[in-house]
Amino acid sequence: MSTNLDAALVRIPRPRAEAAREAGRLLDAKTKPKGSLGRLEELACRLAAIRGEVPDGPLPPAIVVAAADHGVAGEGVSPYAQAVTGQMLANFASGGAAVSVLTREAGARLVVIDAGVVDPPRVEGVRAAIRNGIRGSGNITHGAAMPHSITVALIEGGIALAEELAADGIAIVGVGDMGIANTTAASAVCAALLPADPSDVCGPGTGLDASGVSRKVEVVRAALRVNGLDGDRGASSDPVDVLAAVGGLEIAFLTGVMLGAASRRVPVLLDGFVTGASALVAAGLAPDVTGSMIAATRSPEPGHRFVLERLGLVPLLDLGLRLGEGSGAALALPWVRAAVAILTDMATFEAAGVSRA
């Protein structure tokens, strides 16, 4: 790894617990019986526990959309044409995505970043995630889907935009991603890093049926072999090396975006599976990074379960979302807005002149 992502890791620090606990004597001491908003005071909490103090105010969101291409894409594991993730990326940056419109509503700010796409398109409002990269990763069933260098740079990259969203204001940031056959890719990391079998970990993705789930399986086991990541194998690798054989791009890109949020001490919103497995390789790297982090949503895809556990992590959402793009994080925005809102806006008790119990 280099010196760069290595300064990084070790500036993520660990959730302040006091800071959980002012936030808790904080809201129950508001007109409502102890605990009784539930998961809305959990997650006031866990707010305060990230930035090590308890907001004041709303937090500024931001919506980090990164697409790519895969090589993996050639084995028939997408019903869709890989050239639809370089048009998702023109509708992103139009605004007619549904992350677009999500994000929109929920007051955010989207930032959408081409990080390998084969075919970008020529529109204004799309990022590079680093400069002379590679258009699209390899056919993991082949070998690598990246130099072990592009891998880096684009952790790097993550990382350098999260901070840059911190130094601008950004108090929050949720991540999304867009490639046509990305969940492959994730289910491959996924099942190196947990470890499992890829039986356990693969789904439909954008809409496989019966037949399709069953080659993918297949594909990923090879990718597995070919890459000397099968058995437990991949569990025992480095982080780094099982994103360089067998990720993607996008995937390695968010990692990044993980790391320098948590470094920033601004809570991550995950999306669904493509980005938990980002978030399996990031904990990989830096453990105290999961502290960092909340799961907007639980994808129907069968291997986010499995690690949602291993980060420990319960979703706010389980709306059986399955697009991606970052559109469960931007639905969880208003459960944050809320969660402060009722830190900074409800009545005390002894300011309402309520009794309590």
The other form holds:
Number of protein chains: 2
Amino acid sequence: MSTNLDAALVRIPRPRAEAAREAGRLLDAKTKPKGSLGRLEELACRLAAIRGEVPDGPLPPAIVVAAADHGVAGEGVSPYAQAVTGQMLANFASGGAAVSVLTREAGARLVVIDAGVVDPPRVEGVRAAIRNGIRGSGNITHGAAMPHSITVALIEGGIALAEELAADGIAIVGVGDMGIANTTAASAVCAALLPADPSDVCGPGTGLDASGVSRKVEVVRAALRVNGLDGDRGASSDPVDVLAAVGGLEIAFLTGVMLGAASRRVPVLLDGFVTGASALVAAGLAPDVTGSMIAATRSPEPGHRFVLERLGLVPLLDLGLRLGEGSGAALALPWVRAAVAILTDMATFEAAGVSRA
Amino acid sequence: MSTNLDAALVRIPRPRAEAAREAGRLLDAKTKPKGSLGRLEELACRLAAIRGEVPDGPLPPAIVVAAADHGVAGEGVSPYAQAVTGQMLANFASGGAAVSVLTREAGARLVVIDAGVVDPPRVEGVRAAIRNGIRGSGNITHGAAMPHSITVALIEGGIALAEELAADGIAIVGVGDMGIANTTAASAVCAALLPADPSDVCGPGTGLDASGVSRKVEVVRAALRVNGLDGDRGASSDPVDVLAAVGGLEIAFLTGVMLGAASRRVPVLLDGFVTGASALVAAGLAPDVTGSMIAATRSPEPGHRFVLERLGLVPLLDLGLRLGEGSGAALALPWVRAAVAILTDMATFEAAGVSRA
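Provide the structure of the form predicted in complex with another copy of the chain, given the form predicted alone shown above.
Complete assembly follows, chain above in first position.
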């Protein structure tokens, strides 16, 4: 591991319980029965704990969507052609994708990252994750996804981006992924780290039928075996090694975004299954990072349940979203805004002249 | 029943399935795997069906919150004093209540209705539901909540308000309630109309303990018996008679808002348990009205589950909200906006140059 990454891991703070209690006291003074706004109140308290203080105004939001290609796409684990990753990267930047629309609706900044697509689009508004990256990961059924050095560089690139956003005033970051075949890589990472049998974590992704899912299970099984991560061997490995072996470029980058945001007390809104895999890696590197995470959505991918359990998170939404891109994180942003607004804008019983129970 | 109410019932249109199919075709051409935005896509199709055409831009939203007092508050079924209803009405109008804050965040218009509070506040921005209304309903354990004529006038007042909002360009209406002891009246209405035993529908409301809930069950049981609605007698009664016997002034008014909105093809976002009771009455009068309803939230009140099943609705949110006021409806508005935005603003595969599966 590198010095920069080590330094970031040391900086991950724990949530401040006292700030959550202060938020709870403020909420209990507002004109409503105690706790009657349910999970919105929990969210307000969690935001306070992560930030270390009660928010006194809206938290400027950003969504970071990172895209990369995956050599394992060659194993027929997605109904889409690999070229779609680069095409969608262009679509993110030009504003036509779901995450573009939903981020705009939420009044958030969209940061579009090329973490390593094979055929990068020539459009404005796409940032490279790192200098001298690679164009697509290797086929994980034949060997490692990427060199260890690239994996570390991508994590550090994500950390640097999160620190840059925090310095620029961004106070909540949603994360999203794009990459044809990336639920296969994410399944392999989760199967290794949990550990779990591939048949318990693999699902239809963007649209496999039952036989496609069976094939995906065998692909993940092969990837774990070839990379020496089958059985319990993944769970006792260094998470960066697992990421380098069976992960993906965007999964590595987003792991870094999570670590960097947590180090600056910026809450991280997880999206679906693929960002869940990044979160597992981050939690393996720095267990306290989960304290900065908020799960936006529950994915229909079967592995997501185990990931959320391991992270100790209960999602805000359960709407059957299975798009990724950060679309679920963007859809949860209005609630983050609402949770802060009830803290900052609601009247107290005293101010409004309303009698308490 | 009156001629105006009869006329409104005749005008309730059914959802247009062809508009939902057209919305589905549009969504399938957008740059995302089919159906991958889950319930957001269902919501987009349902909005199209209710309106009778695919929305071509944001639907201007309003939240109607109606407040009234309940004579049954004298039975000790709420930890709050009756005076709180009028105090909260003032708080709604002056912008400090949860629904005020959440409606503002959602960019919606808030319409604050005095459907009959005992001590009306002297503030700007509160509208009377009807002329010559009554100040609070009667104690339903002693007799009827309100005269039949007042009940019909309130429903008609709600219809008139919804028609006025529709004429003014409002294209989606969320409904909310306020009234100390009104979950007791709502429980009585639901127990009568479903029918169900009071012990199956009564819950803690804004904060009763177990012995308080037991007391509430006995109060509802007494109310049904005194008004001749116990056993199966409520289910075979005219819904307006049930409303007049054991309902409440705001429950009647909101029933009218639902009927009026449906008659103008304006989708209605239900809030929690009390607006669910209004919806049951509306559905009893005009079964097709449920086609215009969208359930925003699942209430922890035990009766809400049965109400939603009867209405055939699955809520968008499950956040443990138990405030009422329309707070849940306001929290669902960003998703309505998002559902329309994916229809109107996302790029198609063709336009974005993205290859299909």
